[in-house]
Amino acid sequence: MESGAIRIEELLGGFDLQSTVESGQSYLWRRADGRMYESEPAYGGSAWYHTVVDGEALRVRQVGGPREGTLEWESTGDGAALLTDLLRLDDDLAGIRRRSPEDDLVRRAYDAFEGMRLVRDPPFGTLVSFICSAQMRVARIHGMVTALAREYGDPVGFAGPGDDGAGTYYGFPAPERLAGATEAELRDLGLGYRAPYVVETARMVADGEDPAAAADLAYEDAREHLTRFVGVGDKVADCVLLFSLGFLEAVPLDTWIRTAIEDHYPGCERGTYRETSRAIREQFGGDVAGYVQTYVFNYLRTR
């Protein structure tokens, strides 16, 4: 096991770990004390969080604030490289804010969650997470994804100074494992009507349909590519593009962003998902609109 630390003052625009992993954009991280998504707003905490990516276990906690704190990590691999990739520590967050609109709602959202970054989660786990997200609160989605990992994911032994006592973490299941699950089994884990969507999408991926292939396409073509998976509409596709595949211009039109449009940007309502998406994307700064979306979403959801 390796360990190390990253000085937050060296990151452009700072960083806040709790809001980054507990803001409804990722369901692939776990909290050592089991209290993920319990506090609102989630910000400024010092709990240990962990995830497993490609068989490598990683855990991290933040000591100190969003400007001068430290990220302490432990990992079975190169923890610094994993953190930089998964939590987009190489983004120029200060520059992104400068390119964002300066209206009152956006300014309040940025101020409330200073240092929150987008995540870059693995594509398949992100795809299934947001298939599970339909008509669900964030804590419930996290519970479903955690249950899938414990039931079908590969265990990784892990012990060290930050150990939560369990000593075993679970990666998100491989497509082949979920493809072999039955709908009844997934319903027993709480997935409800989403169970057949997850099984059929897992079968598609196991058979060679790669959600990551969307990364090589233009944005709207990439969204169309992802909607071929069962249970994936435009909004879920936009979530995968934004929180996994690096399309920072994607703006998922969920309930909270539609509320923002109704209350603050009524001129962006164009009658269809895609036309409204184009309008709010321009309102939110074009190529950084996904960052603005995530701040506004989290601010409205938790205020």
Contents of the next structure:
Amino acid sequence: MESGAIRIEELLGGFDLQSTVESGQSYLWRRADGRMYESEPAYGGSAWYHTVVDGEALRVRQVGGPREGTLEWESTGDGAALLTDLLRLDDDLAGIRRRSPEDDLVRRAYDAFEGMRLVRDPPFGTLVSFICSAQMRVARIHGMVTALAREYGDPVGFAGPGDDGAGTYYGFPAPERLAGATEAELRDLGLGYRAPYVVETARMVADGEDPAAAADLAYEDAREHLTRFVGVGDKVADCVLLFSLGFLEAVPLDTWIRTAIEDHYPGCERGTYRETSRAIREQFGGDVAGYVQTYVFNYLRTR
DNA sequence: TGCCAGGCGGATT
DNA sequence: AATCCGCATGGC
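Now that we've seen the form predicted on its own, could you pull up the form predicted together with the DNA?
Full complex below, order starting with the chain above.
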């Protein structure tokens, strides 16, 4: 096992671990104490969080604040490289904020979650997570994804300081494993009407349709391309583009953002997803619009 | 109790 | 192309 530390002072614009992994962007991290989404934003409490990527286990906690704290990590692999990739530690967050609009809502959202970064999660786990997200609260989405990992994922033994004491983490299942599940099994895990969508999309990916292939396309073509997967419309496609494939201009139009448009940017409502998306993307700063969206989403959601 | 949650697929018009 | 409808399920 390797371990190390990253000084947050060295990251442009700081970092806050809790708001990054508990803001409904990623459902692939878990808290050792099991208290995801329970504690207040900016509390943190130096909780350990863990994930598994490509068979490598990684856990991390933040000691101190979003400007002068330290990220302590332990991993079966190169923890520093994994963290930098997964949590976008190389983004210039201060620069991104400078390129964001200055209205009251955006300012309040940035101030409420100082140091929150976007994530760069693996494509298949992100795709399935957001298929599960339809008409569902974030804590329950996290519960569904956790159940899928527990039932179909590969365990990685990793003893240490985690409060769960189990020392076994589960990676998100490979497409072939979920493709082999039955709709009834997934319904028993609480997926409801999303169960057949997950099975069918897993089959498509197992048969060679790679969601990551969208990364080579222009933004709107990439969004259209991802809707080929079952259970994936424009909104879920935007989530995959933003939280996995690095399209920072993507603005998922979910219920919270649609409310924000009604209340704060009524001129951006254009009647169709495509045109409303273009308008709010412009309003939110173009190539940093996805960052603005995620701050506003989390701010409104947790009020 | 009814309403809502990071919507989508399918049928109808 | 736009609109309507059905769909699971737990929390408030």
